[in-house]
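In structure tokens, the next block holds one chain alone, the form predicted on its own.
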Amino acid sequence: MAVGGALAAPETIGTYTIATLGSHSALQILRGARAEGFATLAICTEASEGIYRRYPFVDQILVLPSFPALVDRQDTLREANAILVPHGSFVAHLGVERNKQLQIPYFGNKHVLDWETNRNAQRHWLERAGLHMPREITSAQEIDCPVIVKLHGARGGSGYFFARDAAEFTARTAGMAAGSYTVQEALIGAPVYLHYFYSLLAERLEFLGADIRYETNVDSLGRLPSENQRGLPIDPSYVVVGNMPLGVRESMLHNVYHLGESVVAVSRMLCPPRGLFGAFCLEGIITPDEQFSVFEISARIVAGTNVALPSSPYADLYYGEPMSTGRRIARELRNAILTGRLAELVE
């Protein structure tokens, strides 16, 4: 595949295929790719194949015994002149090293994965960007407040748990490998997930929307009065089952942009020269004093953007036409191909 050089004619877009794993935000990515004139390909397991055959904008389906088998089936993607667009399942199912082994043009900077998938590295990144974060707990002796324990890696909330005090924390982490999790102060506030897109071509940060997650069973616990919860064998869980759109107060938008721009600027120092670009999400809590405390960054498209189909109010402010995050990725790739700059966006 030629990834740079002379300007391309618009009709050449259809000779490229946008491919992604059949999971997470694949429908949004592939629908957006078709809207921008690309051919599309879903990489599926037998369990997920039927879902993607239901949608007319999916041109091809590559069925694998498991997602990690993709590393051995790259010839099929080369024949399709494919560009891979990663999402959270690339991290969860392939891991960092298999992502790096992929030799198909891959949208984004793979070096960012090393910072995204390790919570200690993430914290260094976010703190260096000047973002406020929940207090990190390094030992049981430091616990003087409720805490949340998070396993490393993208898990959709699976494996997170809450501990009320040091005794509960010690009991629940017995047998867990040291360094396999991080512990943070559990802040009380509104959980907010901010969706961004940084355009390397236009050198512009775009705020495309926000969502809140619906998590089981921690969200449903709020329906029970506290006196009715006493004695029930319920352990709060943070597994994400869905997302809901959120309109951010306009007076808060200045801070929203400041957070995103700071993260992008520091990423260029950590992963030079391009740093973080494309879709990403800052995940955090807004406390009653209106401070946004960031607890995590997802350095690619997040499933919460699925609530903004075909667009979001914020994307409409930029484009005045339907523009999901999936389509915004395809628009960036289209513009890069037409201007001979695709090599800047893939590796």
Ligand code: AMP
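Rigid core: the largest C-alpha set superposing within 1.5 Å between the two forms. Numbering follows the first chain given and starts at 1. The structure presented is a predicted model; accordingly, all values stated were derived computationally and were not measured. First, how it differs from the form predicted together with the named molecule.
- Rigid-part assignment between these two forms: R331 and F207 end up in one part.
- Put simply, the smaller rigid part swings 19 degrees relative to the larger one between these two forms, by C-alpha superposition.
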Given for the second form:
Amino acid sequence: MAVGGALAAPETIGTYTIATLGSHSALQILRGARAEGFATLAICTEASEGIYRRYPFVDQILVLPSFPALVDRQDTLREANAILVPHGSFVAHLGVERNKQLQIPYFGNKHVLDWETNRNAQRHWLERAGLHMPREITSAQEIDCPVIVKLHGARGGSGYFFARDAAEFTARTAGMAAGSYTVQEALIGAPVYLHYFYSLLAERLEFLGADIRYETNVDSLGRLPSENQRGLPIDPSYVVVGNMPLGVRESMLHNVYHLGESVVAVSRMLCPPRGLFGAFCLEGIITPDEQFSVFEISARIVAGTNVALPSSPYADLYYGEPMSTGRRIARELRNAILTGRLAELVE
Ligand code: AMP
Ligand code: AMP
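What I would like now is the form predicted together with the named molecule, since the data block earlier showed the form predicted on its own; can you produce it?
Full assembly next; the chain just shown is listed first.
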């Protein structure tokens, strides 16, 4: 594949294929790729293939016995002159090491994966950027507020529980191996997911939208009066069902941009020289004092952007034409190809 150097004509865009795993935000990514003139390919398992065959903008489907088998089946992608656009399933289903083993041009900076997937490294990054994070608690003696206990290896948002105070924490963690969980101050506020895009070509941070998640069972606990809940063995689960779009209070936008720009600036010191670019998401809770406390960063497109199809209020302010995050990624790749800068955006 020609990834650098010469300027390219718009007709050449169709000789490149944008490929992604068939799950998460693949429909949005491939729809956006088609809108920008690329060929498209979905990498599927037998279970997911049927979904992607339903949509006319998916040109090609590669069916694998499992997603990890991709590492041994990169030939098809190479023949298609593919560029891989990663999303949440790349880490969830392939793991960091397989992501690194992929030899196909991959949109984004793979070094960021190490910072993102290690809790301590992520905290170092975000705190260095000046972001407020929930306080990490290392012993029962420190507990002076309600806490959330996160079991290691908990996936998809289940495996967490709350403790009101040190006594409840001690009772509930009795018998659990120290080191098998982390403890944080529990924040009581509004969870918000902020969607960004940092353009390396334009050197510009764009705020493309926000969502809130619809999660089971936390989002249904409020439907039961607390006296009915008392005594029931219910721990909160954050298994996501879907997402809802959110318009952010306009006076908060200044801070929204500031947070995103700080995270990008620090990423350049941690993963030089490019740092974090493309789509990313800051996930946090806004407390009544209007503090945005971040509990996680996702360094690629998040599925919450699926609600902004074909566009979001904020993308509309920039573009005045439909621009989902998936399409924004394809637009960046297109601009890079046309200006001979693709090598800067892929790995
Ligand atoms: P999946 O391919 O659906 O198993 O999802 C891969 C990862 O992305 C999992 O960690 C999911 O929890 C997360 N995920 C999938 N869909 C959504 C969504 N709509 N909102 C937030 N996270 C999601
Ligand atoms: P995580 O696995 O860190 O993405 O967290 C899953 C869910 O737990 C988030 O969507 C939040 O709603 C909730 N959560 C995480 N950390 C905290 C915290 N410190 N306080 C309250 N809720 C939290």
